[in-house]
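As a starting point, one isolated chain is supplied in structure tokens, in the form predicted in complex with ligand ASP.
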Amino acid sequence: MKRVAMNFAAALVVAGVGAFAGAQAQEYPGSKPVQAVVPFAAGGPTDKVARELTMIMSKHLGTTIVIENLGGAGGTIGAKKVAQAKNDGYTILIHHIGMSTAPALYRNLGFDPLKDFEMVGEVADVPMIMVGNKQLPPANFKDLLPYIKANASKLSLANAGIGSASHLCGLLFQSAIQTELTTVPYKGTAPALTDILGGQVNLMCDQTTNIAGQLKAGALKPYAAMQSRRVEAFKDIPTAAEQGMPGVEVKIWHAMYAPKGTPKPVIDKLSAALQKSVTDPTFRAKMAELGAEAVPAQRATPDSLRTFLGSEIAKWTPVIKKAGVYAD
């Protein structure tokens, strides 16, 4: 008797535990910030999407996201770290690609990307260049070719880490032109970008929103757009498939997650906003300005994003490891 005493007074608090979370979640997100962590170096292309879509954001919201810079190991740092946080919706994740390749480049991940997280919705679409710096001398993609193969000892290309955009593109170029380059890792490719235009390194094949700027000052040489056809605020740049280099194409993408077990109402909350954000003029404009395109409304949804991050998975797994690389 005693003990069904207790197990109702444990039940009764259960439900009461259970009552003030889901009172809590209909609160969400009062004023408390949002603390978004951006698993790549500041300034660089992931955190560009993120600030511009986190100023629109905070308002549809009603409360301030604040960014958290979290580079290192292709963006897989700050993704466990927001697998592993409290699901209570005030922590969030904005990543790329690189959470649909992670599974395949480490063995030793930490976290499943389809089962430790809750889905927000997809942000935006950014295409990818292949650039070098103002001193090589191959003028385009098609004396660069000959030239990689002739100095490839003494080539270098830079990316933000296994299992990055940048990471990803190279492979696929260097195993096209079946040369192999020496690869350097950054935290993210802004901090690249920076040797890259200081002469330190020589290559990066790097998104649209990270080099916009470089490029339009004419601070870069650009070889090539990564994808089919031309980059739309880019389309004096030839794509790597015009240049004679067929099926290198990575079209980069970023998206929201929260840790699983964040209620659904709050789930709910942020991606009505994230919605809202992805429409604004603003926010379209910021995109299309960087070379981007943000998705539209019924792309920025839990059930499209999950859809579309199993079907990403599916596509790069088979990829990846034919390609038998592996950050572990």
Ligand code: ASP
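In place of the form predicted in complex with ligand ASP, output the structure of the form predicted on its own.
Just this one chain is shown here; partners and other molecules are left out.
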């Protein structure tokens, strides 16, 4: 009889906890602000996307979303903080493609992108464009490829550091053309751009959010958009596929996550607000200004992100392992 009573009491406690959690989820977010961790420095491309998003999403979620920039170790420090944060919906992560490349780049990562987070949804894609300094002789991508083959030992390929978007794009490009160039890693995009503009390095593949200004000013020689269709903001730049290299596609996608165990009703509210935000005309216009593209609403969902993240991990792991480059 005592055991039955104890079991009944335990059941009441569990039911009470469940009811409390359900009530919290129903009240979410209330007036409490949500902290969005951006695992990179303020002013960078991911930060730009996140700030535009959170301004719009605050309205649709019904509370303020405050950004915390927590850079370092290719975005893994900020991601790990969110993985270990309280799973109440008041801490979220806005990260880029690094969530799919970190498992291969870091041998002691400390978290599993697929297992230690709840997916909220995708946010925006930032296209990559292969550019060269103005002194490079090839006029287009079709001419660039044989030029690279003939001068590989003399040519340099800049990037913003190991694990950066430009580094990943460069790895995939070299793998596709089966030619290794002298890779020059920098501590960020700014010094890399300075040197390519000055002619100290020859080539770089980078995000439109970083090089849009230089492209519009004609300060860089654009060779190819590294995606299957032309970039909306730079329709005059042909794709690599159009110029004889199909299948080379690199986009820097951004997505939103919450700590594992965040209640489903809370995830549903976050995802619903995200879907409204990515289709908001103001957000879409802001992304277009950056040369980026907001995703359609059907991609701003947990299921879509889970599937996509898995496919991206499968895509990048062999490329990184073949290169034998690690960030730790």
